[in-house]
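Quick heads-up: it's one chain on its own, the form predicted on its own, in structure tokens.
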Amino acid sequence: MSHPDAMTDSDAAPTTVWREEVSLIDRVPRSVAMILLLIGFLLVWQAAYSFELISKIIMPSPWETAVDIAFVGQNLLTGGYMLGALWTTTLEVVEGFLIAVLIGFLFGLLVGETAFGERAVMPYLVAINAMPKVAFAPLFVSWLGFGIASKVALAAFIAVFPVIVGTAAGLHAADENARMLFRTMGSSRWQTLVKLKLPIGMPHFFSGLKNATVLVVVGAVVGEFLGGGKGFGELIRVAASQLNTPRVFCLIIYLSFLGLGLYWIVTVIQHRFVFWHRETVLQGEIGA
């Protein structure tokens, strides 16, 4: 006979540990999910082509695009004329990105570290960013000519604002208690900036860089559309004028690889220098 005060398992207090329910779709491995999503996209694309939801003159089939991807890839590997065009666009993107990072970081310091920058400079930067920046392309061409300089300038112009915002936001990321501690210890403004604000603000800075990697490709290609050139943007313009839509789709895909490559480089650098933030920000990204 059991003791009257004894507790059975059913009488035991329920556990108070909260556990998050993981949905079935979140249990699918990342690589499998990406492959399934790609297959679904290709099926929808093929269905739209087969049922002529969009004119076949405007939209190529996935197979036609794949054939053109192979053709362009062979041309690149054998050192054909497209390799020179890709190299030109890559130079425009890389140089525009580096200029955007330098100018954006300096303006971000001005805005995030000084009251003058925040109150007087930032409104003008916001106003400039609100303008249709593509409309500046003819001005850059008239100022810098039809060479690579005008494309680099437009690419940097379009990509600089995310870097400014990311830098300024990072400088404000340190909480007031940490700033007060540094002031109490007699740290100078420079020491507080270098040892507190910049390290804590690095995740925000790299977020701005990642946004810039996407926009800088857009700026370079738009510059080639409107101002001539010898890069992939010019090849897309010529293919579109000839209604060679498989070639247009193919070149756009290669340009996306260029943007992804730059994004990957920034992510690798972030993993290296902002390793303490990996668990909260970088989890799930490439290399994590």
Contents of the next structure:
Amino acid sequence: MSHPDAMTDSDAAPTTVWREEVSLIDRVPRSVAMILLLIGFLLVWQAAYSFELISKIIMPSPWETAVDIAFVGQNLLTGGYMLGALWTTTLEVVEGFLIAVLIGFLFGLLVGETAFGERAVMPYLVAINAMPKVAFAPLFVSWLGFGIASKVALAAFIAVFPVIVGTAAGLHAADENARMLFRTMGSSRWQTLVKLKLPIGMPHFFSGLKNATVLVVVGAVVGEFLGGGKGFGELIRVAASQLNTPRVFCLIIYLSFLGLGLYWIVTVIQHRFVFWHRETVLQGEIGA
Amino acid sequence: MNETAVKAVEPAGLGGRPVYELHGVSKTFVRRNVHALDRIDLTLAEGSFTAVIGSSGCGKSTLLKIMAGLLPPSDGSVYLSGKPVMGPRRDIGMMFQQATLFPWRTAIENVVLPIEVRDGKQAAAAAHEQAYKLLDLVGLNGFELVYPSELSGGMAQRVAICRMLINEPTVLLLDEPFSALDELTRDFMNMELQRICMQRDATVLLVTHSIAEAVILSDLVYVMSQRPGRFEEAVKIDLPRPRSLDMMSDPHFGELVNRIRSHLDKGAFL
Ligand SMILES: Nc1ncnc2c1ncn2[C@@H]1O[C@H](COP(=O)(O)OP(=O)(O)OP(=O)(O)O)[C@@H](O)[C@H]1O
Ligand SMILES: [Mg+2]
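To complete the pair, please output the form predicted in complex with the partner chain; the form predicted on its own was given just before.
Next comes the full complex, this chain leading.
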């Protein structure tokens, strides 16, 4: 069903050149696209609220949520009780993260560098990793009490596995040629580890750390849900039990800043140490 | 370049003191049941340039790894300067197909890495001056502090050459060192290689896929058969030294290339 003029058309205009055309939607700058999407989302939300698609008791309006975000923000800035709760959760997250990094790195070394670790320890780690780890929360509470320690333990327990995997994968990242080169230089095992395997494994290690930053917040909040305490997770639980849904939404939003902040710090450190890695550098340019 | 006249008279370099001696070296990879090398006998005379040419998978890299002490032979013996090779040896320089520079180290830090591994950081710092000279020698003046990601493939290979030379090895084992480069760069690098080797009177074993490269650089070319690798033929290259690229248009060069090619073809159809 071709058009008879289609050919004469292009013959008639020989000066036109064939160029790549970027469609309108691909030319929208990233920030504008993000804002547009947010506005769209808010409109849909508002519509769902106005037409009562979901009961108003359990579904707040965007406006109510915004007001509550401002209220909570004010409470945090003026050092209200919520700041104390946020501080508690922050402590749990940071301590859990540091413990996960330390233990994860050591286990990663064991598994990635020694035959014993790879053969004997690895299968157990795989098995434990396959367990639903949050189910250990009551155990941690009974061992460590209702204080911060049980939350730190759960957070670290959940976050440690990606660090182990990242470290072990990094230790295997050096290729055959690089290893042979080190052997021809008469390098000791320790030297090969420090001068070759650890540096070359840094990108893997850091991607493990980034996964851990997300999981460690999950661990801390679940720990608070199940073991009480004074953190943000507890505030969420209380707000939810009072059907104060705007508050729940708004607490979740503030909590996500905690995870994002940790992620950002890890990214900054990564850029200092892994400046030579192409993907890392590209990510930085895109602004991930 | 005055000592070259002597070489021209005695081209095959077979007269000198033996540096490497291989007797009946065989290799079978037991786990995969691959018979890679079959009774290789090889003697490298001091100061000679030898090439090994053969099709892919015939065991050339395996031979080099055995000579470097990175792999044990299944049978036979390897001697370097009269002593049996029992493990990795620091007194040889080795180069692979890829430059294998470490991206977190600048060019000069890559060059002094062997010193750092052998004698520590202080010795490596002291070797910087020597490394500057080497980088200058291969035309990388001004790139000393650049990271490998900013170097072209040819430049990276030149840094790798410097790293190989920093320990001043007198024996060089080269496994297709320039095969990843484009032809122009490759010819240039080969001439550089010849210059450096002649200057230091190094003993060189070069593994290559390129007949022309083998002929233009070597005193002696071994043609290897398909797996299991065995030396089919040794072709003496009696072109005068120093070699230059225009020798490639020499009729005698063409003859030598053809002779090697005929041996290779025979092997391919056996
Ligand atoms: N570690 C190993 N384990 C088992 N088999 C191996 C091992 N290394 C090499 N081989 C086998 O030995 C044979 C020779 O390999 P080698 O790498 O020496 O070939 P090559 O001549 O260098 O080939 P190319 O020109 O492609 O580099 C191949 O068939 C390869 O599969
Ligand atoms: Mg090879």
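These numbers were taken from a predicted model, which means no experiment stands behind them. Residue numbers count along the first chain shown, from 1. We call the rigid core whatever largest set of C-alpha positions still superposes within 1.5 Å between the two forms.
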Core-aligned Cα shift of residue 58 between these two forms, given in Å: 2.5
Core-aligned Cα shift of residue 28 between these two forms, given in Å: 4.0
